[in-house]
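Take a look at this one chain, the form predicted on its own, written out in structure tokens.
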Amino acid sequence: MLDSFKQAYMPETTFPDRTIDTDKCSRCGRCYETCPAGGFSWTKGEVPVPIGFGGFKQACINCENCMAVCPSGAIALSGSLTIHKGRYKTYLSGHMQPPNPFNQEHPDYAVIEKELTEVERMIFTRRSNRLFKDKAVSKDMIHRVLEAGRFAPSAGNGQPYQFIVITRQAVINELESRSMTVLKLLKNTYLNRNGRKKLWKSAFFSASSYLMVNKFDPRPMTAMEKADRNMGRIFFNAPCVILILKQKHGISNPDLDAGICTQNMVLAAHAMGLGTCIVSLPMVPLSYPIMAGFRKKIGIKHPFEAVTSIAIGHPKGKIDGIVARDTPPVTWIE
């Protein structure tokens, strides 16, 4: 238990090895723009450089989205992200592989793709999108996305959710700026600008992890830094944001129901050629008293509260594509 306490803040982590082929690189900066962790530095016309910051040896969550959006195939990742000890120890196998629905020894997606259902292909190729065109999403398309959510399964068919659709950019910006007031304070306190741990931070964040273990994993801190560097744009200049609210008194597990609903909406959006990114960073600040006026402004009333949100729009260039994923353990009881 003592070791877990010691390893709750800035735990020992092995990051994937990221390399960029300078001969192939088009110097477009798409990897820099799309990385959710702010894991690249880039100057226009130059080759991006993988970086770490604030105590992180590398700022990478191993999503491989940089590889998916690279137009020239210049980026390679090897290895997996592993937190070795403590509260946030990873329990994945470290075995990275592309989609392998037929449990082959050496899966080749290009070969098996034709054997997959349309739904499987959408699941395996969908990527989180952070590069949007300056183009509105039609109300008809938004309605189709909402309908996919409405028909998600829920406990007792209770459908314990509501949706708030925001297409007014000023309101999206206000949600971002109000949320960033809280998020900047948290991440600036968490990160170490000189890369050195401070004893008081270890004590504070270790104790906090015991009170709210899901809120103090180190990885979201990089997303907060990315948003801060991007002028507070948490939603990546998406033309539409959909908030998914849960009814707190819903049957059984309304958070789960809201999550299933969100996944339905995301898959439907990508099937129509839209891009999405599930964004939960603003949800905790949105629940605080400091944002009570904003909640009233956009129509969040008891007994509902925001669970997550979807940034949605037309993708800028190719976003969806095949990546490798780490492998969770599977126990077969036959």
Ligand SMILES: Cc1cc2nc3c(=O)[nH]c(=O)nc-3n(C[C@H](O)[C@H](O)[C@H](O)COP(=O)(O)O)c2cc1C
Given for the second form:
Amino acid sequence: MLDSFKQAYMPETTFPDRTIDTDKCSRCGRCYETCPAGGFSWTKGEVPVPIGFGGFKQACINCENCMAVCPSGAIALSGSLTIHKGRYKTYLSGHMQPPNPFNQEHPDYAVIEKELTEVERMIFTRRSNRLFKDKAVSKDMIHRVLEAGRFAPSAGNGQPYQFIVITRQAVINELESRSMTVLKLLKNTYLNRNGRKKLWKSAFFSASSYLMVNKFDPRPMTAMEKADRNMGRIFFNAPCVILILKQKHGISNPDLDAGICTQNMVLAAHAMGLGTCIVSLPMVPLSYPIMAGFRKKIGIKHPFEAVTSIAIGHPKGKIDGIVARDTPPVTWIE
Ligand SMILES: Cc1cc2nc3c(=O)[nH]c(=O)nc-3n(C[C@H](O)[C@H](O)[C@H](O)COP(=O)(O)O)c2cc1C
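Please supply the coordinates for the form predicted together with the ligand, as a counterpart to the form predicted on its own shown previously.
Complete assembly follows, chain above in first position.
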């Protein structure tokens, strides 16, 4: 019990080692810009430096997107993110592997790729895109993406979703700035600037983790810090944001339906050459009473509630690509 209390806030974590080959590095800063955790410091013309902050030894969530966007293959990650104890303990094997659909001993994606279907290729190469061109997405393309969502499977064919497509920058800005007011308060309380875990923070975040375990995982705190450093740009200057709403009274588990619908849209968008990032950071603030006026303004009405959103646009340079992922346990019952 005491251990669980100690480990609910800033739990003991092993982070992957990130190294940058200074000979290969083109000093473009794309890894710095794309990292969802604000995990690099960078001065123009210099080699980026992997960093941690606020009590995180390294600000890294192990997504390998820095490697995917690097034009010169200069970044290497070894090890995996492991939270050792407590409420946020990870249950992964720590064994990171590239896609291995044919269960080979030494999978080589370049060879495997030729045997794959277009859908598999899209699934394996899709990366969350946080670098967007300053270019609008055409209404036709957005419509195609929405159609992919509309044809997702749903429990009892309930189709418990609605979509809000925002391309008016002023509204995206307002959603960002209103959400950041709440998110900044949370992450400024959470982050541990002087390197010591304060007892009251352990008590507060431990209690919070019992009330809302999913909301107090340490990892999203790094995304909030990144957004804060980036002038509150939660949607990375994407020209379009699609909100996915669920009908709260929907059959069975409307959150699951909304998630499946979201992924349909994301894969369709990547197949069309667009880039996407699923963004949930603003969803908790958006549900708060202080945002009732904004919800009304953008058309969120009971019994609907925003589940997540997709930032969508034209990717700036190559972003999609192959990375390694952990290998969760699989039980075969034959
Ligand atoms: C439900 C959900 C919510 C997410 N919210 C955010 C977010 O708020 N901000 C962000 O930068 N990325 C967000 N992501 C993207 C994840 O960080 C990303 O999927 C993960 O790091 C794996 O990287 P990949 O998508 O490139 O494979 C979210 C993803 C999902 C599925």
